[in-house]
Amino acid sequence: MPQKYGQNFLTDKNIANNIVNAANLTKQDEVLEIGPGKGILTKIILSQSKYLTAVEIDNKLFHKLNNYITLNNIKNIKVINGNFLKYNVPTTKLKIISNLPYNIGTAIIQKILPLENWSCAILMLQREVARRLSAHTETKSYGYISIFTSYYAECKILFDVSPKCFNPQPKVVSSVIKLINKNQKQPEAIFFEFIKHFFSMRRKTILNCLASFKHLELEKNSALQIINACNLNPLLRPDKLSTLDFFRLTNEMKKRIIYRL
């Protein structure tokens, strides 16, 4: 039976240890766990860290974990019953560890990445999503979320996890990734909107993508001038452009164009 919130609970203790060990925890570390579920990662994190904040949306699982904490007189944890997407993350320096729900994994990552106070994140999610997060130019998986991720963090796939390691078993293979915060300043909002627009037209040329961007007063000839100023081929497709290429395009637009925001 599918779980209410799309959970697939990890049952393999070796995999659980490998996930937590990848965070290189010390007794000085404060950890955020998103969706502790039945607590297989939680118990390992508690033994290796200074303090753990766990956010659990499922009311029954929240009470079970709280009962375990009370019975065992555990002091270095706070469990919050709530939706992480609506949760105000503490401003203290954190490491993040989670077996992310497949259905909202990308949304959670997009919330985490811009935060300034996390140092590394060890996350398990669907392998296909992990490949998109870590993808490079000129690959099928490369797209908006690849650039969003690479702007904020270094992303590496550590290992895959078989469906047999979960209950219930998912229909897909999972992957564990490690994100290292680059501590980047927030770009202008237009930057990511610009990239999202390009990849919504990924089979079009970058000339057509630029000329059709809704926030610009732009004719195709003006778009061509911007692209030429960046030393880019106007016939390229969006998946050929790196994060730096998109920055160059954005900066060149700012020199010439007034946005219609």
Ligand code: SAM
Second form
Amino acid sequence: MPQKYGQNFLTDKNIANNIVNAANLTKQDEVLEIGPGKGILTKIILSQSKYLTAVEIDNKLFHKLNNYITLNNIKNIKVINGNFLKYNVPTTKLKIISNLPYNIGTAIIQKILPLENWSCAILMLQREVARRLSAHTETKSYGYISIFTSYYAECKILFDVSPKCFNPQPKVVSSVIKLINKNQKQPEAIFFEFIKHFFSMRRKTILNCLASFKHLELEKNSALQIINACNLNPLLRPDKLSTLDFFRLTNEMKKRIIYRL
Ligand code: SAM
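Form predicted on its own done; form predicted in complex with the ligand now:
Shown next: the complete complex, the earlier chain at its head.
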């Protein structure tokens, strides 16, 4: 079993039904599935949707799934043999469903969230990652990826799934999450870089974080003025700041300084 592909196949049909049902599919919906594997979700999606595009990296699984489709004369699916991280996602309106390959789960999430044409995504990933995606300020799980997620989507943990529901069994509990696209404009690239920088120093004060941001040449005093203008306490740690606080900081920073990219 090539573990590099994060291949833990779901074997529990009830869980598979619950995952697909969470997307509330209709015969008008086009769906994207990442990593169909042996097709447990794929077959349910096909019976409930208009069209499915499935992207599978593993050559053998791709051929098996294609044989099944040909044998059963299924017309409403296209299976692509490739790496989803390098795949150009179609621009038609989509719902996304996936039992994600856990080794690249966050990379996949960072690829799909900024896309404009998805409406909802039902994803299974490690419980710990699900908690980070949906975390709120002042919790241990809160960090860069929580803000990234909440910027683009509403994120809700639907239910947990025991390792017993997979073959081979993963070492950790999984969770299924539902993301709803907020249809936000792309922020300036500096916005997420800024937040990433703060959380790379999450035990430092926000004053130190701001003063050491590499795209700025800020004296501590100017950093303090920016923080004061946002009515924030300079001694706070980054995990106390909401997405809105980071917006205010970025805007205040832009007003005062020309930053280097
Ligand atoms: N959907 C199946 C299920 O629920 O049993 C399989 C889920 S398994 C956790 C992840 C699947 O993603 C595997 O089939 C694996 O080969 C595939 N995969 C891994 N990395 C991938 C990538 N970069 N692009 C596309 N598929 C990938």
